[in-house]
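Listed next as C-alpha cells is one chain, alone, in the form predicted in complex with its partner chain.
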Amino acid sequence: MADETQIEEMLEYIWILEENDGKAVSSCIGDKFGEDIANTYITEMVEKQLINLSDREIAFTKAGKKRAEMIIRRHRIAERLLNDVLEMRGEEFERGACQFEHFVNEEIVASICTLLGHPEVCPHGNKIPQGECCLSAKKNLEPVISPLSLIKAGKKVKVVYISTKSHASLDRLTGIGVIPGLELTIHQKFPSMILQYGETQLALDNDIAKNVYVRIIQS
C-alpha cells in the first residue's frame, strides 16, 4: 500500500498548506513532491472523492478532510509523545513522528492522547486537530496523567509510574516510600514542593517532581 502512504503524505501536506496560506494551490503539491508524482495523486485523490480541484485550488471533500485530520492528528500526538516523554530531538525526533503517522490505529492514538493529557498543541504550536476521547475528556473530566510538578497545590493525587533516569533519586525515592499506586497531596509548591503522605511530609526538588507522573483523584 505504498500508494495509500503516499496520498496520507500529500493529504497531510495540503492541510499544512490551507493552515498557513488559507488555500491550496497544486503548483505547491508539484513543488515538493514532483510534477509527475503529484498530478498522478491528485488525479486519484480527485477521483476517491477526497478532493476537489477548481482552476488549480485544491479543496478538501468532507470525507478528505476528515481522513487529513486524522493524519494530521496522529503526527502532532506523535511529536508530543516524543518530545515530552521520550524527549527525542532534531532528526530522530522528525523521522519518528513521521514514521508513527503511518502505522499507529485510532485506539492507540486515544490512549497516548488520553497520556497526555488530551494536549491542544503540537511542540510547534499548532494546533492538534480533537479526537473523540478529548471530547468525551472535556465532559466527563476524565482524569489524566501529568508530571507531578506541573500540578497545582492543594490537589490530591495518584502516583502512576516514576521515570527518572537516575539511579540514586529513583531509589531514594522508592526509599522513603513514594511508589506507583500511593495517594498523595501537594501540600505547597513554593519555596519548595512539599508532599504529604500518611503522616509523612516530604520535601523535593522540581528536577525529581518532573519525573513522578500522577493522577488527579480529588482537587
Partner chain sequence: MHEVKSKEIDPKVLDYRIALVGNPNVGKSVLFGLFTGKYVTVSNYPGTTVEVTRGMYSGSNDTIEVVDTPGSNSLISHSEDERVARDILLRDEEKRVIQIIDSKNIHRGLLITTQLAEMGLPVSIGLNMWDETLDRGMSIDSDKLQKILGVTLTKTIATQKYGIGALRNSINSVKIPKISIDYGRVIEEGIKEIETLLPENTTVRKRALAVMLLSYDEDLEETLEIDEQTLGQIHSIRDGVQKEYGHPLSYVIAKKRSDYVGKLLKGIVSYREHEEKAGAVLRNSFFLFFMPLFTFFVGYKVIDLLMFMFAGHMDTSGQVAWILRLAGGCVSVGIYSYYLFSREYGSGRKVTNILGTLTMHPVLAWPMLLVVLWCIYKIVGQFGAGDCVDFVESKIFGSSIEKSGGFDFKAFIPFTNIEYVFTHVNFQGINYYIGLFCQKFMSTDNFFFELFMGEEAGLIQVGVTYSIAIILPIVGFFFISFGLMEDSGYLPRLAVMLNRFFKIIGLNGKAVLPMVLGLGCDTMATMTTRILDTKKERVISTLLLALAVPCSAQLGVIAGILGSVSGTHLAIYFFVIFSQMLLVGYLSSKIIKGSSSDFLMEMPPFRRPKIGNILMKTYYRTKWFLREAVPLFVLGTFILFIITKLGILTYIQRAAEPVVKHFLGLPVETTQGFILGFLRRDYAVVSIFKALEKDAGSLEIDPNQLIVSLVVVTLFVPCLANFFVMIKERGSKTAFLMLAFILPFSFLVGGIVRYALQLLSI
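Having seen the form predicted in complex with its partner chain, the form predicted alone:
Chain only, nothing else included.
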C-alpha cells in the first residue's frame, strides 16, 4: 500500500476511534494494522504534524483533523452513492467506498453530495462531515434524493433512507410501513401531507417528512 494511502487509512481509523470511543490510543492502531506498520506510520504522521502522541494517546493536529475529515466525508458520501443510487450491497459496496475515498477529488465529492441532496448520515447512521457545498444556499445541480417534505403533490417516489435520531419518529414510520424501498405517491401537501401506497392513505407530519429521503421515480 502506498505511503499516503496507508496514512489516510490510519487517519480514518483514528477518526472512527475518537467518534466511537472518545479517544484513540496507539495500541488500537497496532491491533488494526499490525505493530510494525503502526509504529512506522505513527512516527511518520507525528513528523508530518498530522497527529500528536502522548502516553500512547493520539490526538489530531489541526492539519491532521482536516485531512481525516475529508477522508471520512469522501468515504461516507461514496457509501450513500453506492447504496442509494447504484443499490450496491455487501463486499462490493465496502470495497468501492474504500477505493473511492483515496482517488476522488473534492469537486467531484461536492457534485455527488449536491446530487444526493447533501445527506447528513451514511447508510450505517454515522455523521457525514459537511462540505462547503452543504453550507452554501446555492446549488448547481438538482438533487436526485430529497426530503419527502420538499416533493410536490402528485409525484411518485421511492423511500431511500430515513435520517432521524428520534426513536419515536422512527417507530412511527416503521409502524405505518414507511421504510426504505417503499414506493408511494404524494396525494396531497396541504393542509396536511397525505401519502398513498396501494390501497392505503395516511397523513404524515411535515416534521417527520423532513427526515424521510426519497427519489422521484415518476413525475
